[in-house]
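Heads up, the chain below is alone and in the form predicted on its own; it's given as structure tokens.
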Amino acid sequence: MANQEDIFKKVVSHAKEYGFIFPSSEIYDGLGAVYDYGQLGTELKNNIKQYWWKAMVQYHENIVGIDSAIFMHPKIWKASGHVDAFNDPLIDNKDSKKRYRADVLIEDHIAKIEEKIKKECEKAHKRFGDAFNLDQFVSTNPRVLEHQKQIDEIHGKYAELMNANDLAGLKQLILDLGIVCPISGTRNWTDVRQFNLMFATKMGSVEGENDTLYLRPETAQGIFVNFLNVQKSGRMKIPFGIAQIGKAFRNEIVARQFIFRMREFEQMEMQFFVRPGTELEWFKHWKKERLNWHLALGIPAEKYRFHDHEKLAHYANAATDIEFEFPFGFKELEGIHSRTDFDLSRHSEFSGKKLQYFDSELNENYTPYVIETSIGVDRTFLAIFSHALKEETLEDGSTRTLLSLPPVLAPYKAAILPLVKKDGLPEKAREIMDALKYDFMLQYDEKDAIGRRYRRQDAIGTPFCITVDNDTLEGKGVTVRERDTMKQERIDIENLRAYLHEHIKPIQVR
């Protein structure tokens, strides 16, 4: 695990050193679990959002996008259940005075057992080499089977307690599993208590009883309350979807793991409205679609897995998470939920307005069912960034730090580099940059030796370096260096635009 911790520390350090992510308010000693995106982080984040938006909205005729307000009528959160039930089960260690989410402590304990299974498989793989059959090993090895039995038993008990909201039972499970505080190493736990996660604020200049607003803890409700507005103004026919990218806020007591769990974060959500009775077919459809979106990034399939929910929200009839193997283990990246008609029905009840759809094929009104896909922008950033960050040893024994981002997501698509700062090379390089900057995000760099500049661009993920030399002035083109292979080829200046367009294609989701 120490190795994984070292990798994670390098991710955090690299993100700050190269202008991707900074601790917020750092000159005032920071603000817990709040981060600012730097100049390169903003570009990468925007590119991720654009990739999602194109895949969900641009490539689907029956999905449209909106941008709803962060402030909404407080009754919305009463109707959605957030006022009464948006809670985390928290537990304190009396010795360290540290507070933890009870469910996370149990999930971390399960992750440690999963790590034991992984190590057994790695040992066996080394022993048997190419003859190793993973499926056969995990289904027959006694130690793996025993570990898996432990996991299944804990999952079953944990789901039962969470469904029953049995806080005393959760504490007892923590004690029975021998879970200790990571700081004090003791099991001296308080009782488990519920804590509401919404940030409250006031509207208006005079405080009264009815002026409490909440910063939205999710973007979905802004979609539901605009269901009729979008459906009627867009003449949308079922099935159709409404997508949104926006900020959400949760007063996480146990915010941790860099940008994985923050108090201010960004979501990419799509609510897909369907006929009642067809929702489970659409649930399967969107499970497949969303996993394909992730796999299209070129990250290996084994880094992802589905985790079907054992504890279903009271309004759901199916739910799964797409989990990603972060440096700190498999964790939720995206949720896909079949929410039935709960949301529209509740808002109809609390608002007094009918949120129904007239189906001309069936000649009847009904409240649509909803399939939700919800993914965190920040978690997606962390998944892509942590996977892309590598240290390579080259043939000459030297090392380089490489951020192997998909080219279309990279902050800069190319760097324009004059070989030296004289002989008219900077002027020619600027001329090339001016010709290409309307098509591509570029960086100009003339400081240091060319090798050091290459290394700098490798570290920030720039897929191509375009070097201008004396031959360029004689009409012999430029040298284009590819980031991952470091191969170089000579390209005529008039072909540069077409070359970059060809090699920086939009990601196609199959």
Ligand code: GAP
Contents of the next structure:
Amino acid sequence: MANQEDIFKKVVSHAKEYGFIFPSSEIYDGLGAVYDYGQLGTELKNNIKQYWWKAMVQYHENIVGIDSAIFMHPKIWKASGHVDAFNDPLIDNKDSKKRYRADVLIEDHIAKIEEKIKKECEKAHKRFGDAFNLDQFVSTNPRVLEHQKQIDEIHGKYAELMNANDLAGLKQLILDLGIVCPISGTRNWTDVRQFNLMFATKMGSVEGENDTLYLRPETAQGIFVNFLNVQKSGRMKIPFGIAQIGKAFRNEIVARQFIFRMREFEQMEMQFFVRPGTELEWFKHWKKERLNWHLALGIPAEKYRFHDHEKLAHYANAATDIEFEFPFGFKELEGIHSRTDFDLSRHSEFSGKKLQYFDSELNENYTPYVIETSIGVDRTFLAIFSHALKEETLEDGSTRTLLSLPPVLAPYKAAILPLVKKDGLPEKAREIMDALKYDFMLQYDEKDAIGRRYRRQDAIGTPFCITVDNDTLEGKGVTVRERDTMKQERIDIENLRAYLHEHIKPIQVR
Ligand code: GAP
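Let's see the other form, the form predicted in complex with this ligand, since the form predicted on its own is already up.
Once more the chain from above appears, this time first in line as the rest of the complex follows.
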């Protein structure tokens, strides 16, 4: 069986080979942690965004969507806390001159110990076979217990230092754990410093302190500052939500794992405004609803898990991540946060404008509380794409590469394939394509043997191949081949549109 690293390499190379994702500026040797979406990647990404938008905005009467500007007044980032506290702790290795996140070095060290526990378990599983009891093994095996004790101690110390913002302590912990630079292999570390993740730029022609702008590190603030505009112009009644999809920028230090951690990425965020005191109920509601959104894609439930935050940001009174099992392990895919009235209150304070709501049922003014759901488009892309990519061995022993995307997300819904490039078949195929192209994204392909064309469509996730042959010319319909089962059936041309609509329905979130 291929190991996790091989699977991940395959994901990255498949994405490039078939036009889903390219490294940015590749002919200039690329730009770190910035990627371009190619012709198929753009379709898949747009379909993911549409799935989210429909589920959040179209299917909820009380949620509306906006598109706020990326450039915003610089005071916004003072008010939100990003200027003062949106930092990562940095450390450099003096020999390799490489820069690392101190917290990530420690987390990687912990992951190595976790890997040792996993190996012990695998060894024991092999030895004991079916009689192996994992729970019993991890709670009694002395080597596993020793490793776990180490992990708990490091975790405890690390959390204490991070909470206290003790940068000297973080450096000491790195030294005490004997962590070396993966490049130079030495422990010749600089002190740990805080590094702000926002990209700054200038507006206007005059240089000066006040014209520094930041590229937004999250889309959420564009929603908060438009709270009153939307509430009043849309006559919105609490509880209601404002959704937005857009670019966000972070100067990530550890930029790796492909599109998992990028410097320019896209977020899909929704702020749900509620009566103070009801926020924890709504938090529970959105946890469930957002998980259902993921599960409706048909990916098995065991690929997802919640990770509730023990350490809460000072403005939050509950927070959780939906984690997904990526090819490199379980990692955050989406955050759900109960942000209290922090953001609206801070913007009221900094702007001098009262951001409140008059609740006619209670006959009272208050600052609404907020539940936020925040998910990365690119991480969702990676989750769906990596799960869908499979190497399948067929009954005759041959293999095929299959991208089993949910049909509604697939870049092309169907490929139109004349069996041969003569006898009037291409003309008939084009006629069918012209009739269907207003309803569906289609691809026409007449090159190579039909088997190879099927394989190409399997590899890009096209759910249906429609083959036009001589019988088609005699009014006997077309062959429709379904991607996952490879089953073929004969369908009359006049029924094709209904057939495709029936099989490519929007996903319903329950
Ligand atoms: N407004 C809240 C917020 O921005 P976050 O946990 O920092 O919260 C939300 O980000 C989501 O945005 C993450 O769960 C992740 O999916 C995505 N995201 C964050 N940083 C990212 C990065 N550097 N590259 C790709 N996606 C990222």
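Residue numbers count along the first chain shown, from 1. Predicted model only: the values in this text are computed from it and were never measured. Here the rigid core means the biggest group of C-alpha atoms that line up within 1.5 Å when the two forms are laid on top of each other.
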- Message: Please state whether F137 has a C-alpha shift of 2 Å or more between these two forms, with the rigid core used for the fit.
- Response: yes
- Message: Is E364 displaced by at least 2 Å at its C-alpha between these two forms when the rigid core is overlaid?
- Response: no
